[in-house]
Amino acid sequence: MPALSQPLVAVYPGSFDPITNGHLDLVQRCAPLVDRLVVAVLKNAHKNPLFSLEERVEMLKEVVRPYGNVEVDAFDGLLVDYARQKNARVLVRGIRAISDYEYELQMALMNRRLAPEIETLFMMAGEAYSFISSKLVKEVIGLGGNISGLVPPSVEEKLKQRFLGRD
């Protein structure tokens, strides 16, 4: 068991393609609870992301800049191996609905089996953000819908440029 004097480091992993206000809400609520929060963008070769890894990291860095104890990084491979590299004792996962919980529970139990020294912290989505997902945001803007308030303004502009070819 780590000594209590060690800084509490948490990792908040995800694809963040793109970051939504729901993701940002979790960052805002989690950052004060830990000494350092690492928002870690997953390099997933099996997914076909809208934004490149570099673009996602850049968007995240821009929107988490106000939080002095939050850093953005990218990783591939097992999450628990990455968490160990960062000396993290906590994995942060957001839960919007029961369907999220079922999947996240399975992942948390496997992570516990692989790294019993690392805890998973489930944080409930804020009520205003409980329906937002990156996939849904992309579908709405792709069909010409309004995504204001669903993503940070700078991310909204990047989505408009990507989907609508304008600012």
Second form
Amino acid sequence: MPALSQPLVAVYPGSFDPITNGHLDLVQRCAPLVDRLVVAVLKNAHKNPLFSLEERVEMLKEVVRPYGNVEVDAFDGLLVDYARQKNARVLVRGIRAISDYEYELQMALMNRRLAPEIETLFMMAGEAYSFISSKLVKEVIGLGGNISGLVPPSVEEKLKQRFLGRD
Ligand code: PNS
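Return one more block: the form predicted together with 4'-phosphopantetheine, after the form predicted alone shown previously.
So here's everything in the complex, that chain up top.
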């Protein structure tokens, strides 16, 4: 187990396809709590992502730039193996509603079984963001709806280019 004097590293894993303002709110609130926060994008999502891994990493890097202790990386394989490589003691996940809880609990308990020294930290989504998901944002813009305020402006531009073929 790492000594308490070691820097506290946390990993915030996800698909981030794409990052939303809900994800960004969590980054903003978590960054001051830890020494280093690694936002880790899953490489081999079984889901068919809208944005490539490189695009997702690029978009994340742009929006977390203001936070000096936040970095963006990609990972595949087991999350706990990656967290160990990073000397992380904490996995961070956001919870929006009760519906998130069951899946998150399963993952947290499995991860704890695989790596008891790593703790999962759940953070409640800010109430202004508790209805936002990457999936819904893509559905809304795909059907011509307004997604302003749901994702960072740079991400909104990328989504518009992808769905509407314009800047
Ligand atoms: O944003 P998502 O899609 O809800 O994130 C899910 C993620 C990336 C956290 C999860 O799929 C994951 O950790 N995948 C890595 C493989 C792994 O460790 N699986 C066992 C988890 S209990």
